[in-house]
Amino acid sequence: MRSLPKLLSCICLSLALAAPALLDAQGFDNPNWWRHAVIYEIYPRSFADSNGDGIGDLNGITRRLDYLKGLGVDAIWITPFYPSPQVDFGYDISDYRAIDPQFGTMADFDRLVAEAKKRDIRIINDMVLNHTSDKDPWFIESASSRNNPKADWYIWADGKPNGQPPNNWQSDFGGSAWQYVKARNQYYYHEFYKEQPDLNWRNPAVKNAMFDICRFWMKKGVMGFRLDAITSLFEDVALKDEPYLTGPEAGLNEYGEKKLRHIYTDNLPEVHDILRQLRQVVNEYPGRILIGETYLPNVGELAKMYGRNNDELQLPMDTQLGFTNHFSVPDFRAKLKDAETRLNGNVPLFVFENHDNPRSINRYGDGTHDAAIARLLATILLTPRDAALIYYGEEIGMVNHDPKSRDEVQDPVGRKYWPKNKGRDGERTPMQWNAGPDAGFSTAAKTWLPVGGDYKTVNVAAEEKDPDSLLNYYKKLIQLRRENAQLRDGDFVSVDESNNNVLSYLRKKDGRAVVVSLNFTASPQTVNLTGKGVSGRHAKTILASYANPGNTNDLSNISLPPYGAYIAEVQP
């Protein structure tokens, strides 16, 4: 696959722009640390294997904390490590208060939390509230009869008189969302795999049990939760059939089924009631936060997730921007402005990669300018007014390494629908630490997923030694964002809005401004910002993603190479 050739970068961090006195703003005890945080997602199976079994674990994360400290992250979100049958690789939880042995022990987790805190790094747990594993004792009891103490902890319904499921609801992984259980002569609802039955959040006992689980982890030092599938907590009580899409959106989904409008199974109003109550639970422990997995159709729905009184999620994921999946200055400009003007002043959480979507270079790259594009994406992520989410390996330019045959596939959805859907293995391959065996991820003869074929050139060790690497560009961006008052706390102002080739904006604070210009094309571009929302004639370069940007530039004549990113202080 692709490797990232060297590109020279220029870093001219001015002492005048730095604000050392404000570096403590990210201090561990600051309850507002999350407002401009850099959060790093770790898929534990794939990050670092400490015991040589081919699967990453908690001790592996602990051993790599110094790397994360050097990168500059404020928190790490770890995807589920609880006991699980691993049907959906941890998102099917059978015990919410323990550690799956393949990832370690509770003592290992406690050590991770303590060592992370020493480095001012917070631990954020993935919390799956929508469903459990079908091997969870709660569900085993619920499925045993219609009159047991947990009989209504899940969504149960009678089938139709003809023996068919209760309605036409579809699983996100294809097929009916209903599974029959003979012991009850009923069906249970599962939005995802049949091994992931949905909880009944209309039952107060379910709510109280889950809230107590959150308290359990916060007492252990966890600084917050990323809430999986949070918009899916509730379903229509009457179990009405969902309507089929009509018009241009109609057709078949990737599983060959008629597309539905998910108006009775997603983003129901009751979700907000639960979020407000959960926020009160989290507020019992200062500095804790709630992050939401919020794939929503528009910014208006995203704005609701913060709560009318800022009393729900602190950081619902803004997937509007990072998953645009094509370069369009008007589209990116509109989505950045939406985040600035239509979230009621709240902080967006921008994300370009995660464990459920192909890597950003695969979605945005052109095979020729991928190195420059990776830097461009990093700049878009880390220079607006936002909290930023980085997926492990994104900072070194890891790309998808999809299975080449069905026999290689681990992800169940890939096995079922191969080759149309190859599953999510490609974006979950092991972290590439060095050019040694297993890319330094493990000492096993075979890792749970194969290491990417480009690991000898795309790896942490090689990029740490190269001052012009993508990794070091990320480090510079994060350092700049931390030290520069304008990029850390400044207002966001879009400028040069008639330009559809270059995206430009200002970050303004205390009468000073930093300008960011981003070339979205494969051709060189010249930008004239004078009189187009920028007060000043010249700019002092702070950082550029390309060679020789010059120390001082005329704002009427800024030259950007293909996919070049330029950051500078506006001079009077």
The other form holds:
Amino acid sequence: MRSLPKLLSCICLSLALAAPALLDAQGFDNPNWWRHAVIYEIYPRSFADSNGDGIGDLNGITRRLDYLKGLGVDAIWITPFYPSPQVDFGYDISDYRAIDPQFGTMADFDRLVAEAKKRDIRIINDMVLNHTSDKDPWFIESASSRNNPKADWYIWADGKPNGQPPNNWQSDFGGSAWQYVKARNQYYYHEFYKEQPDLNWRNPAVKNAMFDICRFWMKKGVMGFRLDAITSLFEDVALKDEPYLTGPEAGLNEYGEKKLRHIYTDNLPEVHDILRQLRQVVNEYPGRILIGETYLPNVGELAKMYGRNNDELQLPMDTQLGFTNHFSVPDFRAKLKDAETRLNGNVPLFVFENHDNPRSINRYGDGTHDAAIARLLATILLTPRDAALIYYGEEIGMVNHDPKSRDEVQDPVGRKYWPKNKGRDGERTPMQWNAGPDAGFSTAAKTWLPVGGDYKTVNVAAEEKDPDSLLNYYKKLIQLRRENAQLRDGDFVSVDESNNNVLSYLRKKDGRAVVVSLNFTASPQTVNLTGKGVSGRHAKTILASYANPGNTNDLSNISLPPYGAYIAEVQP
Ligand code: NOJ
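Instead of the form predicted alone shown above, give the structure for the form predicted together with 1-deoxynojirimycin, please.
What follows is the entire complex, opening with the chain shown before.
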């Protein structure tokens, strides 16, 4: 496990804003607020615990809204807080119209929405349409017999004549995706844990019930939904076996099973019909948006998620860029260009971290330059033409704190496959607010997951005081993309394309350009941008991730330290 070294001691900032503040463009009532939004993902168990039970809650989030306002976020996406047996920590919902008591009450939720609104912060709910909990009354009824009113609400099938599951489909969490139920003498399909049965989206009653749930939350002021596992809504009706991968992709998955090509369980065309209908529902309420959890194989499939007539998701997550997981200028350049040119002018939603993947420093860090790398990643996230997702703690440089023994593991997948797969606890540890007990997250004797060992130095309070901290670098970047017309919505233009060490691009608008240069190597680099797609000779420094970049630079000779990021206005 790597830890983030002490943050760089001095980061120089020179804010030369190209345009006056355009706060109206960020106003709550602007229906296009999401186009260059910064959306902050909160895993509520781990963000802030207001009642001292060791588990974060809604009132904890409300108390921290001023922090989020100070950071500059436009919206917060909160992972599921509905009543749930918590087998998959909320992604197994048993009541879609209520609040799990461990997170608070509906009154707490309403207060959170109202207080957030006062600060121009929108609330985005996580909506799990693909499956429910097996304790949801819908499933309990469905599982009780073959002829009850909800008998067809889930994916039920007979076993093979020898009693084996209907086909070879695998659960994402290992093992067969089918579970036997005696009362029906049938199997049900579950893409995730067996406690998460998949709904039957071919049944219009399921669709109508779910759409009404979405309306219920929008009426409460929720400004949109992050759609969980949205590409998985449909399965092949004939229940055909999936083929095994061949060629270089073949092999065993992390659970030791032969890998399948998921052509009958993922990304079926019918998903788009539902997204179009759901978009109509969302359009009933102004300014509401749909974000998708869209792990897709390529940019072509991602483009389809916006809909042929821009009538599906506003912001399907672009997981191509942030999960590259190695520094390669050609790879990042290609993915940024794809996002600019192959999404039909739509806005990509870039993401480097979430609650299902190791923290970005664990994937991109080299153990020596991690502080610089964290700033570099922040710059790639926040300076292209995009909407940006920040996962709580990313802005202070939190790293994974993986469990040290199987007994400590909370995530069932980690318990089952320890030590090969340690589960997702490591990226879900409590937010590090200060250097006090429980890192200021809670007052409990024991928190649901232990606080990361680096919390004495990596925490909000320490970084707020340090003008050169990663947190303050994030704040400056967010402020900049809000106030600088080029960075806010200028075109993205890749330049200096023969350079494989430094990634450079322009953001252009109204005849002006801002240049961003990013050193992807552990050695100092000098770039010459003149005549390489950049018309100008000088660079007026706006922001740099390192000390002493100078106020102006010659565009033919910009020096970048290892993993340094430089942002400047192009001048004649
Ligand atoms: C994706 C969620 O992000 C993940 O945490 C969850 O386990 C699965 N979907 C199942 O809901």
